[in-house]
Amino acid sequence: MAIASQNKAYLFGYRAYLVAFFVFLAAPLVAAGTFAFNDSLFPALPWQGFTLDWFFGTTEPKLGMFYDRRLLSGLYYSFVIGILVSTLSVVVGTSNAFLFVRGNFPGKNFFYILMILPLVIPGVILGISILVLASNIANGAEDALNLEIEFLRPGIFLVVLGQFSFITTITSLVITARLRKFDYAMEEAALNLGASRFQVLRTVTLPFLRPAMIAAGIVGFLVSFENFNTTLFLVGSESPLTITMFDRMAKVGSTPVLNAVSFFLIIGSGALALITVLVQRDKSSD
């Protein structure tokens, strides 16, 4: 009886912990989504009624997110930066996977650790380091050669470079894990049947890696889209959404339109996460 009661108490405590944990995670998201539909100028209780003005409102003070030019501009730049970073990271991550799985060269373990290192470096340090390096190069070129290198000034190029520096590590690890499971006999069979190395890569190896490449690309896009610390030090006039929302919060304070943006991002991120799960399911079924 004592053991049974202990098991019941343990099971009850475990379930209570899980419920509390998920409530802790979900409560802020639910609150943000709820206030996005509240017919009030402030994102707070009491509930004033249901409205879609914070999404589709056309006039102040209820200018919706889809008619707010600054927010739409930030959303556009976030998409552009996210697509560039995720694409570059998948390409380089795939190359890294082949290098570290199939390559055999001196210092391989050292360079593998060096590749992982950006994940443990704070984003603030990465942003400052890249900004200082780029600024020193640009200033040196201007002083010595009277040459202005605009792309080394704060802007989209440096933001992409800063995010790429650590997101590539993520994509490399995801694709490397997939490549380690590859059966080399499939390539040998294709080569024995007369296929060239490029044909084997295109028709056998890359299709096997495709689920991991897609999942890594989605993860890279999401990490890029929500990045703030590194981006803050490298951004120019083309501010992505995270910086635009931060500026709005600093100048105006929290407003329901920011809750509408948050709700939009929650839905979009959830959809991409679902796609990742489906891709990973396809991955596990191979």
Given for the second form:
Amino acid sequence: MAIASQNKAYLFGYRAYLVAFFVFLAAPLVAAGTFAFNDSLFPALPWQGFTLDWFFGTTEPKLGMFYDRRLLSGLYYSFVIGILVSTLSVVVGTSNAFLFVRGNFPGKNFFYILMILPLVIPGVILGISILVLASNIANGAEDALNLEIEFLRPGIFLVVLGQFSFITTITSLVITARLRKFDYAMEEAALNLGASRFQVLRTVTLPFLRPAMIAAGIVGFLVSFENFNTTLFLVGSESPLTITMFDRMAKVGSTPVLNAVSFFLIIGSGALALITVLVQRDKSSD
Amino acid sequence: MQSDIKKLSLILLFAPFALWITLLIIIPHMGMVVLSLREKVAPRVYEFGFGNYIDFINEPIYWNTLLRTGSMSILVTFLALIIGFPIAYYIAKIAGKRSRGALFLLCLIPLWVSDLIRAFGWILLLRETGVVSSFLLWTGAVNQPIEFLYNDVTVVVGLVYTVILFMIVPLVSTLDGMDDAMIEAGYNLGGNGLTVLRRIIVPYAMPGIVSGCIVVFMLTAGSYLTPILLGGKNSSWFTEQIYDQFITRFNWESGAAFGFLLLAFTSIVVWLGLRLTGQTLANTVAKQ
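In place of the form predicted on its own, the structure of the form predicted in complex with its partner chain is requested.
Everything in the complex follows now, all chains and molecules, and the chain you saw is the first one.
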């Protein structure tokens, strides 16, 4: 009896801790999101009433995010970079998955470690090392051949390369995990039924991998969209959204328009994360 | 014929991997090391030497910053483990089947929200005109606004907040694979809660613990946004020094040396961690 009530108290304490943790987790997000609707020029208390001006306002000083050209262009560049990075890294990630699950070659473990490595290199260092290499090549070409290679100067191309360099590890791991669960009998059956190798790949193996490829693509897109450390060093005049927002936060006093963007991104990434989980869940039920 | 096709497809699969790793990881890092060994002796004249590293040793601000970054990152990793483990254990072992998925999702969603927005949220809560300060004023607990930002405690709390989910996720997936019977057996054999935790649960969860710790440590030591936004100008984070050398002073040679030092430092800590716990990179980080 004493033990039971002690257990109850213990479980109650445990649950209280859990609740406190989730409050801690949600507090900054709620704060960042809520002030988007405050009818005030500053993201702070007191509450001045509800407004949607920080989304749809057309005039200064309450210029809404959908009319703020710099924020919109940041959003656009982030989107373009995210799509490019996620597509590229899913393609290479799928190829890597086949290489490490199906292939047999000397030094496989060593190369597998090499594949994981980018994940444990600080993003800042990936950024500077790629910046240094690209600038060296560009400077060399300029000095020796008098050739200006524009795309090796900081800009979208380098940002894509920098983010791709470590996001590919993430996509590779997600797709590899799925390919390991593949039942070879399915391919053999298709081969026995007279399908060619390519047909088997297209109609059996790739459809099996599709949920993992979609999930990896979404994860890659989100990581790219939110990346700051690597991007910071490689960015040119076309700033993605995180850089634009950081500049405003650090240099200019922030108005609730940043909260509007935050709200928009919290909802957007929450929805995408939910899709990833749902896509992945399908596979465990079948 | 069959083996030729196999060989060809292996080469075709190996090519993208090799291009990616060589062009974007190996060569750039070697380039960084080479650049860090160039000394500027006169405008546009360089010599090979360790000058940039000697500068680092001779200037206490530099290595103090690195040590500070390192020790605070270890502290953050430790706190994230202590705070996160009970949460992961609850999700994996105590929660019912239905609430488990929901709780895990609640953990995952903030993970996908940008660091920038999360740091921004903390700023709104903690600054002098922020929510917490206003609330305390309103309740009468204090009679003038309090600035909670720009101190080390806030930086540590902010960093723990940013990275803790990277601790919880691998812990949940390892603990999830653990058979409940093992815990029951521990209790049946007369172990108390603490013994079961120490002798059964923690050893079983070790790959997850190490994986979480590595990722959290690397993310913390390499973070830039959270220390700057929550710690302000004097947060003295090492990535800030790298940025300063590269972008503000345009001293790439010294910036490359700093980058290499950060990489070497974090690699050594990770390597030591793997050694001490008897784990490998492949069975920890890659398992997530």
